[in-house]
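In the block that follows, a single chain appears as structure tokens, in the form predicted on its own.
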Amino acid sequence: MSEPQTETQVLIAGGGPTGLSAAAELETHGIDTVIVEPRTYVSHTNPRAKLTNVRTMEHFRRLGLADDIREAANLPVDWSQEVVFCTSLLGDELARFDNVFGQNESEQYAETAQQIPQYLVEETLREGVREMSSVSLETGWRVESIEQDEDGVRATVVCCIERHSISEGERREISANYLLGCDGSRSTVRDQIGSSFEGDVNPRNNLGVVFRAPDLAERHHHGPAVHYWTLNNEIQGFMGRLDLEDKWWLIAVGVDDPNAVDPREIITKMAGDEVDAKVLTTDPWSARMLLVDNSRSGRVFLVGDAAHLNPPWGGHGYNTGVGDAIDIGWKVAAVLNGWGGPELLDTYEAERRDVHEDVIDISTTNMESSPADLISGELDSDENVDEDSYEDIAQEIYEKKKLEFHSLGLILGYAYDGSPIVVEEEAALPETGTVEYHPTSYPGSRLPHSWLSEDRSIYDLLGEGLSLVRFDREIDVSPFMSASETTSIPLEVVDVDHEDVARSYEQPLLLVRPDQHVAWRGSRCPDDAESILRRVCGYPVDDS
């Protein structure tokens, strides 16, 4: 723990996944960042998120931290992409799912999506940020206070370690142009800058379990599957491996007592006998739908969990948080470095509340088709299912969870058209559905991915600043170019020259944000193409 630095363009408070994935991406743009977070080191106590999914590794290979993800991951992705339902770990099987989650290698995007605990993820990126020459990571250090006026925040820290010549209790401050909150669901900044929390509380409780258990593996004849879900009259829940030794997780749902239950019961019940298992830790938790009546104050921004909260049953909140962290990211580099106009900082309200009301209404459904809703009354006193039974309780769960594991709909094809920085066309967005990804240049969605050789992705093309995909070098691009001088925006020109990948781009021209995002399209350069480049950096545009 060093003593922090007094001025920085960007402070941020908490050094989680979110915070940590801000600095990087604030680091590709050169902007000069102060993380401070109370913990000094990370605990693996408790997993938390296992799934990273396709879009947050998007995110990190675009971030060069994709591969660091892939080697820190105790389970390879080509151990499993499964799912398995069945009345316990060592009883019968009643449903499976495949390529859960967007695991297997697809056309349409760039990485698979990897089972791996939070806590090495969050391991991974401290490492990497530490690399970094314009990021400075304080551990040991809490924000306590912020104030901030037309010309910046003024944070104060309190260091919460006794260390060295730094007592526990000192104070410092800390002068910065902006402020990210990212110190999770009980975050101060949020208290500090007046807003709070809409939305419910799920009664159900819940309890989690770490524990080893050396020869789980070898007893159960399911093979290998990410999770397990068991559906019996005693318990219903779902569990997996950390690791491909001895280590495993379970969450029991609706657990009438959690802090009196004895968790080797629970690991009984669910395995379907008695197992050679060691507790390692418990946590009881019950599932939140929050959302922040506001997740912006002046200077000051909530990202990740300290803006919104959903239930976990999809894997959707750390995921969202990361591309809360990416969009804030970019548009305040792109005000730091000249180039962001005065309403850009505006539109990340704008465009990532939907996403939010989406992930906590989806993963609100997910919930409500939990373990111990899909199969009532099919198994007997046993756990035996009848025969004749077996196809229709598959089916039933098949409808009910798929949502759960197959939602590329939702990860890859949210969008933000009507976003004042997209410029709408006159046709709708083209029907989306959450389950299925259709690819659209639309602006407002993702570019839609391609492989242009084996290891070579459309998206390794694209620049720091704005890209203007061109896929017929015939089509005159100066007006984009001479509007770039003109304003200082920083464009680059990146032309793809694949007939067979084009066609399926919709418009020959695409110019795409430093998210990854399309903001227009044509099929040739426009005449006001300087407008289009204001209005895309948050530049007020006269329409008229």
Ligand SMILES: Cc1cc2nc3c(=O)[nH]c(=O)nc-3n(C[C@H](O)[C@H](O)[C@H](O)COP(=O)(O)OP(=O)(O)OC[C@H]3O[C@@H](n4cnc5c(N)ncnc54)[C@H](O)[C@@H]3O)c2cc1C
Second form
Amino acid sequence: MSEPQTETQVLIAGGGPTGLSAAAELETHGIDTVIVEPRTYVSHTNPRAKLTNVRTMEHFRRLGLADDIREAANLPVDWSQEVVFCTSLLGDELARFDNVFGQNESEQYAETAQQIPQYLVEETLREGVREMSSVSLETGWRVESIEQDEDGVRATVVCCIERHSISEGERREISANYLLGCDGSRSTVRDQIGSSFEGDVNPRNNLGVVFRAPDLAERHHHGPAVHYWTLNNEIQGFMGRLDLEDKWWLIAVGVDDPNAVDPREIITKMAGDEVDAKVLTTDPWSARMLLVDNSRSGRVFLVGDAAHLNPPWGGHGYNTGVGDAIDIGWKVAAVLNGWGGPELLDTYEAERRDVHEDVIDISTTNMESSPADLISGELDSDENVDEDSYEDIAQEIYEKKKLEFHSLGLILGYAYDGSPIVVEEEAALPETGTVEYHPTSYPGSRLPHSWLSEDRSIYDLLGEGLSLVRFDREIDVSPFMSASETTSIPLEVVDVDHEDVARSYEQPLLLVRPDQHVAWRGSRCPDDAESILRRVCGYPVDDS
Ligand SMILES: Cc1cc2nc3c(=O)[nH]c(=O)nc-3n(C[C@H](O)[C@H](O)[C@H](O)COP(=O)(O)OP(=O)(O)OC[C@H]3O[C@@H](n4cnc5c(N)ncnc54)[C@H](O)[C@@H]3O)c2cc1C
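Alternate state requested, the form predicted together with the ligand (shown: the form predicted on its own):
First the chain shown before, then all remaining chains and molecules of the complex.
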């Protein structure tokens, strides 16, 4: 902990998963970044997010962090890909989902999802950014206030801990070209730019508990699962292991007074018997469905929980924040590196807002079919229920919870169609569902994934700027390449000589952005290649 750097290209307020991911993205484009973060170390008291989803893992792969995340995880991805519903952990099984959350290998994505508590993600990302030459992580400081003009942003940061040469409460000023407010749900940056949250808070109280229970894993007979949902008339919730030793988490849903309840009683009720358990932490919380009215003011952007909050069912919160970080990261970098146009930064809100709204809607639907709502009729943990009732309950569970455990349609299928920097086609984007992902290269979509060899993904070939993916070397790409030279927009031709793969891409020529989304596609180079390139990078173009 030293004096923070006083000038940088991008200042990031907040070193949670969103801020750290934004810094890693900016590093790939050579942008000088300072992260200001109050917490000097990452506490292991509360796991918060447990799921790093397929899309976030793909981003981490590109940023060189995916292997580190897997190594840090306590539950290997092949340990379990199942979710079990039961009357209690030691009771009867009601239903079972497999291949949950995209944890199984597939042609459709470059990385499987990974169960890993958020604190291990943050530690891994902290270690990762500390090794990055253009990122400086300043812990023990927080952003207090900001001001900006057309030349830049100045933030006053205040020291939060007493240290050798600097006293707690001392202030410094950091100047930057841009500031990313990644400072979480109580964002100071949001207040400073006069934005505010709109939406609802769910009145139901929930309680998170982390505990050690040395013999619990051996006592139940459901086998490995990433979640065990317990449904009985005394308590509803879900639980799982945090490691392969003795650490567990649980969330009890709809607890009347979470501050008064004895967490050991909750463990007993969810387990279905007395458990030898030591409670480590408790965390009462309520779900929030909030979206900021405005996520940009001039040179300042709100990213992650500072901009949107959703119920945690389905595990979308931090993953959506990482998606934001990637989107704003490459765009700010493009502008600072001189190839992003004057309208590029406006597209951050234009592209991400629909994603935020969808995530809030879908997470709310998941929450509304919470365990308490799934019990149709009497279901006691210690009472035998006839086969027919079990079958009815199982059916209801499959119908209502499918979306929560299988949502690749949302995670991989979201598209920026309608964005001003995407060249739309006359036909509309093919209908996409939320549950199943149907790959398409329609402009705005994530480039469909293919394995080119056992461990070589098509994504591994893409460049840091724009990529022109060509499935047929006969196609003349010189109009695009000379436009790239004239405009100084970085463009790399990526030849993919796999006929079997080419067919699924719908067109043989695809212009792909740094975030792996398709910006334009065609069967040959267009006559107006320069105007397409300029539009995709946020320059005004005359469409007439
Ligand atoms: C019970 C629960 C379960 C969840 N499960 C999942 C899940 O499975 N998957 C998922 O994707 N999400 C999940 N989430 C949501 C996830 O935890 C958040 O979405 C995620 O932490 C957001 O990351 P962030 O970096 O935007 O914000 P935060 O993690 O809140 O980080 C903000 C950072 O900013 C710092 N900060 C605060 N004020 C300042 C300031 N003034 N100046 C500088 N820095 C500041 C803070 O110290 C903090 O480090 C869950 C949440 C809960 C509560």
